[in-house]
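Read the single chain below, which is given as structure tokens and is the form predicted alone.
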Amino acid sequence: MITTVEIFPSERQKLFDRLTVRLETAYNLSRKIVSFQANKEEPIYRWFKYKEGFSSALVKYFLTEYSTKPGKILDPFAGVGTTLFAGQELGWQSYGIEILPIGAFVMQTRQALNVIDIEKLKTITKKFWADLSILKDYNTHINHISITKDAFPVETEEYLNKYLSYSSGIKDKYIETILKFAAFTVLEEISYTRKDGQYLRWDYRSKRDLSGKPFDKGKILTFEEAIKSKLNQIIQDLSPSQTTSLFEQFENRNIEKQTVNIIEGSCLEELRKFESDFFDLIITSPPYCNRYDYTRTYALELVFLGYDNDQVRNLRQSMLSCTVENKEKIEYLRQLYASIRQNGTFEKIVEVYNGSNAMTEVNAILAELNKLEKLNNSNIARMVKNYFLELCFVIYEMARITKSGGYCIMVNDNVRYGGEEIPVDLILSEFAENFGFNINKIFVLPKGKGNSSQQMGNYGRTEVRKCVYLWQKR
């Protein structure tokens, strides 16, 4: 006798046949448009590779196909301000929520570019380097923590430390923010190490010991050289010749520069503050679920801005948990809403990310392949629970603070793990479904994100999706 197995649709594929009515190629959303590629001609980006944001020329694509009038814009992962400074070029009153200092000190460079006197940061950048050559003695040290300690070589950082001195000395603060800036871009270029995705992979010549085969970055720079270069690019590029073609290639000389609002702290605490229907619109990127941990990547720019051993640990934890070391914040955010007499509002949450049928199957799938040792890291099916429902409680609280009409557009990836792909897109929309946006429309890039050599190997090449989603306010 034939035994038949009757096969049930997984919930994610019944999720899939749900939405596929709202996912389109979208052919004028290239990767480049889409990634911070398209910025490569903004002087700030171009001084600072910030690799983990968007364009704003597609953050101005969508403030005018979507939007009649300049109104109230948040981005509550802000980075280095790419939706709020777009924003602003256009008349939107512009708020940001940044968790990472590398974004907010970012930022407030490119506000302090707004009203810098060119001349006078000429006039102290032909002498600066003959008074550091002399200058003995220096109160300034960078503090390393135990990730980032000799990065550099030891009279570059002697040279770094006298740099940061002299630049404290500057009566100037906008000019102090420029000088700071300008070292602040340059670490990479100065020391034995590279970001390269989850981590800063060390050069050979370090004193670090290093397993595994050589790493050779090339020439690294000495300060002299690295210095002199990052400033004379700052200042040819605000030299009034250069400044319409790069800062206002956009600008509407009718438009009245609205406020930049930049706002330091977590997004679970700061969204919360808003009052409801404020925001006609949000643009924005969510850290991805991909265990790229910002605060090792960005490791050296955390000590040269002052973080200590306990300041990027205890920061590292706050963040949206998107790396392996990131521990549950459920009690944490039940205290939070309990605070401010919300524990409805917090068992509302959890209840839709409880009811995503998607979500539990993706979370019994992890911990099987846990159990079962098919994941590099027992900590993945962790940080993949809790980064949804960290992202279920954001997507809430945008939906409360937009108006009724409103948009909020996301850009984000879909994952893989042990084989398994995890549709961001389609469980985030469902979320967000639940708190009052309606879905119009899953934009899909034409060419996705290919899994990683160590998947391919196993389970061969594949794409997963890379998408911009468009929700808007009922």
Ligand SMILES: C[S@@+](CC[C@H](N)C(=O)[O-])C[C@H]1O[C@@H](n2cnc3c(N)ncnc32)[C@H](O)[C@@H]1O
Second form
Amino acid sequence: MITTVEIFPSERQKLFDRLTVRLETAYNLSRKIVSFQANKEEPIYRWFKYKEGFSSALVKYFLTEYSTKPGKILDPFAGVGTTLFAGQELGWQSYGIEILPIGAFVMQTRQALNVIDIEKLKTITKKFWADLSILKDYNTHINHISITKDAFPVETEEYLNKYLSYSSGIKDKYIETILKFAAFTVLEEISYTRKDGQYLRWDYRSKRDLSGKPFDKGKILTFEEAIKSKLNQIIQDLSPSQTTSLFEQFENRNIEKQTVNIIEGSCLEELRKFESDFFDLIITSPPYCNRYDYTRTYALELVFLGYDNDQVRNLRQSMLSCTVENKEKIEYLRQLYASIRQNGTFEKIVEVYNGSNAMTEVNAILAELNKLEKLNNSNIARMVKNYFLELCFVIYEMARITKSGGYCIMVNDNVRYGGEEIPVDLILSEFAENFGFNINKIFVLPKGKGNSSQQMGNYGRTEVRKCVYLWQKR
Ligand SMILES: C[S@@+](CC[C@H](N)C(=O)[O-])C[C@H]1O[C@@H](n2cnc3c(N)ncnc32)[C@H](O)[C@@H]1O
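Can I have the other form now, the form predicted in complex with this ligand, not the form predicted alone?
Time for the whole complex; same chain goes first.
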């Protein structure tokens, strides 16, 4: 029998040895800058914390460091649009693809902010509370799905429904969007749940039958408390005295704002539709290969936006594979490429995937660990295999649509399963090289003590790397 020790570190080590000159600890890229936390001074991010996002500061840093003038920028995993709006501020024409309706909703709200009449919003909200307290009939109801049922106290849900019903009758569509957005941002606070990556954690006070140690999420705000405080925050942030400081970056008068183009869909389908050599720059961060389930974490927000059980399930399956529930998409991808008579391209991409020895090694070791029941879920091996396969298609397309000399900047974390490090940075960079990118740098984020270059060379013994890859189209 093959033991993991005999075969496994070798191909990954070889790849590491070959690309090690590209790894560079980036002391100017703190975790804070890379994560959403650096955004908290910017209005939209103060109102809705999309923790999976990166920061505007990171995007602006790369846009100014790696280009001399604005052009066209893309984020194929756009999230709430950090790349797109940071690009717009600096005069870039921005394009984003995002599969979660949450991202599209937040991005539409950002666009509404550009044209909203703040005085009108103030007047409407003042009248609002009085009208709402006497409103008896309402026709809007959140339609729960199995994983969100009983998430709110009864009176909270009733007030929320009333609020939504009333705000949907407001004539000014931009104000309606902001009011709806305000409710959207408080869903977690007013519920018995807490976002927890792979699922929602439920508070002991909910009606659900819960097993395990009781969880107390602390104070659960009433809808009235939460929405009033949120709307006050929004109004305050949008008021002229605040906008000078908070919106300073939006107010750069020398820069002509270009359009932000939002495409709601899967980048596996949408990227193929762009012509070759179209973009000057791509700045993106795909889901990490870490079992994080966006459709469960954001289940409340999805039902709020009208998604039913089937739609949530379909969404989960259409997203880039990063949960143990994701099924293979290979046949779907084969048909997708066949439908545009690109069977050869499909084969070429699969060949690059199969040609990666490090990838083959990772798949083999995970299959072996699975057999030995050393992985805590038997679908981890499938998830990892498909995560890389799908990203191989994305990287092919990103290389095709980037202009020669243009950059692709990708933020991603390595992962470890069954004690085995999976060098996501190296394997994806190897795919990228095969499709026409040079690997200029793999910036490694500094972390506490364990980050000296000797330790980085000590393969597999360190904390997993969190990186920003810098690829340049040949
Ligand atoms: C790490 S987040 C990116 C966050 C973004 N950088 C920001 O600052 O908001 C990854 C995003 O990819 C999206 N996503 C997952 N699968 C996708 C697919 N097939 N096509 C497009 N977007 C997808 C997820 O919904 C998620 O918003």
